[in-house]
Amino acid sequence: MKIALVGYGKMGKIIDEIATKRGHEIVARLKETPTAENLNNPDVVIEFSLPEVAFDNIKTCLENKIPVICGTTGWLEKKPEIEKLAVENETAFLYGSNFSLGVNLFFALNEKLADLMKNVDGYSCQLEEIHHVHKKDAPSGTAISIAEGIFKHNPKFDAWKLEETQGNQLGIFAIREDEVPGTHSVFYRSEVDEIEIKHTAFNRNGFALGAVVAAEWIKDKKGNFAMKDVLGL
């Protein structure tokens, strides 16, 4: 495939690697705006930016009916009004708070262990999460995906807030820590014990083979997806 790269930062140079290892052409490594020129034709963009910028980067690869994997979180007020893009423009969109293969099957674990709870007294939930220091946005939208998760299958709970829980309110501490790639914790408290899933990157990689299989996957699909249809859950 003919891979553009929109955000070439750490994690667009780790993409750079995989991609090119897996046997894909990169046609632009792009750190400004992108346009109809200097994308080069390619079969899909992987979008690894920022916060600022990401909505009307990936508005304009849409615009140029180019699929468009986005790995960039802190945009996601806007996300609804990419999406109605992708069906006009008859191409394909797929957001990831976290391409991690092994964060998305936590993604499912989280979301059958909050079913399992759901009706069980005496328990309360907690959200933590760690990332480095340089990390732009809190909570990381993972820790958001995880919470949803949460929502959709326990009704005690039907927003987030930073810091402990109160009432409805799911409590998310984000630490922002040295050069730590992600750790993510869901905990589960009684007086009498703990229940704790966990997730722990131990370096970006992870994060770029997803992204890249996702692109590999969205070839000649339309429409908006995520990684759960990447990986069947």
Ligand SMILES: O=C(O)C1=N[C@H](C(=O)O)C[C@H](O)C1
Contents of the next structure:
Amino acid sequence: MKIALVGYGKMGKIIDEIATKRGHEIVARLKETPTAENLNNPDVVIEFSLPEVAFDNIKTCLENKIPVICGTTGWLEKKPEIEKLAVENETAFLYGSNFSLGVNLFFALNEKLADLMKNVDGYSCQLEEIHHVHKKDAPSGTAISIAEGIFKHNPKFDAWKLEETQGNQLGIFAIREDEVPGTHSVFYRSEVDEIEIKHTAFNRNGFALGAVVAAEWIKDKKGNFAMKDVLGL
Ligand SMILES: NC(=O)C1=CN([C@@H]2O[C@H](COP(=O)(O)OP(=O)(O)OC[C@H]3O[C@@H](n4cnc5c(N)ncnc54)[C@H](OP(=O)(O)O)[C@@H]3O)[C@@H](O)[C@H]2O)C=CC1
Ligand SMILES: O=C(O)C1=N[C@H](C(=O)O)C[C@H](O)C1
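Mind giving me the form predicted in complex with the ligand, seeing as the form predicted on its own was just shown?
To see the whole picture, the full complex is given below, headed by that same chain.
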């Protein structure tokens, strides 16, 4: 398969190595705005860039009828527009706040726990994410997905906010520390105990492998997808 990498920073470089080992050809490695010319006719684009450029980058790819796998976080208020473009251009789009298998299992576990806790009194809920100091957005895209998983099952919450939980707003502590690749926790605390579920990434390889697997999966599809479709979760 021919893959164009849009964004060639920490993630783009690891995706390059993994995709090449899996037999794919990398036809573009872009640190700038993609165009029909510099994309070099790929089967799929994998987009890991910056929050402020992701929307325009994805739009250009979809308008050129190229399927896009996007891992860039921090631009999601415009996702409905992108999903419309994927349909109008008869191509495919998949956004994942986190492409690792472990986090996608964690998302499912979080929803199960949220469903159990919805009728239990006496527990407060709080999220925490820890990332490296270079991260541009807060809270992380993964923390937002975890919060949305809780909203789906527990009607006590319908919005998130940074810091502490308050009323219907689920709190997310966003901590920036050294070179931490990504740690996410959900806490339910009562006066007598605490339940914690936690995912810790040891490095970025799981994110990169998931993005390549998603690119292999989406190649001949049309429409809008999520990582749970790829993994059958
Ligand atoms: N979904 C997931 O599983 C994961 C998502 N992420 C997310 O992916 C994104 C990228 O992460 P990471 O690789 O660590 O970030 P980096 O900052 O290391 O890389 C960003 C890259 O984008 C390049 N860039 C700048 N402007 C443009 C442009 N207009 N078009 C294309 N590329 C451009 C930068 O170039 P230059 O260096 O020249 O500025 C750089 O190469 C972040 O939003 C992060 O949160 C990260 C890990 C996992
Ligand atoms: O910026 C990162 O590094 C990461 N970003 C994603 C996010 O915002 O959730 C995924 C992962 O946690 C690493």
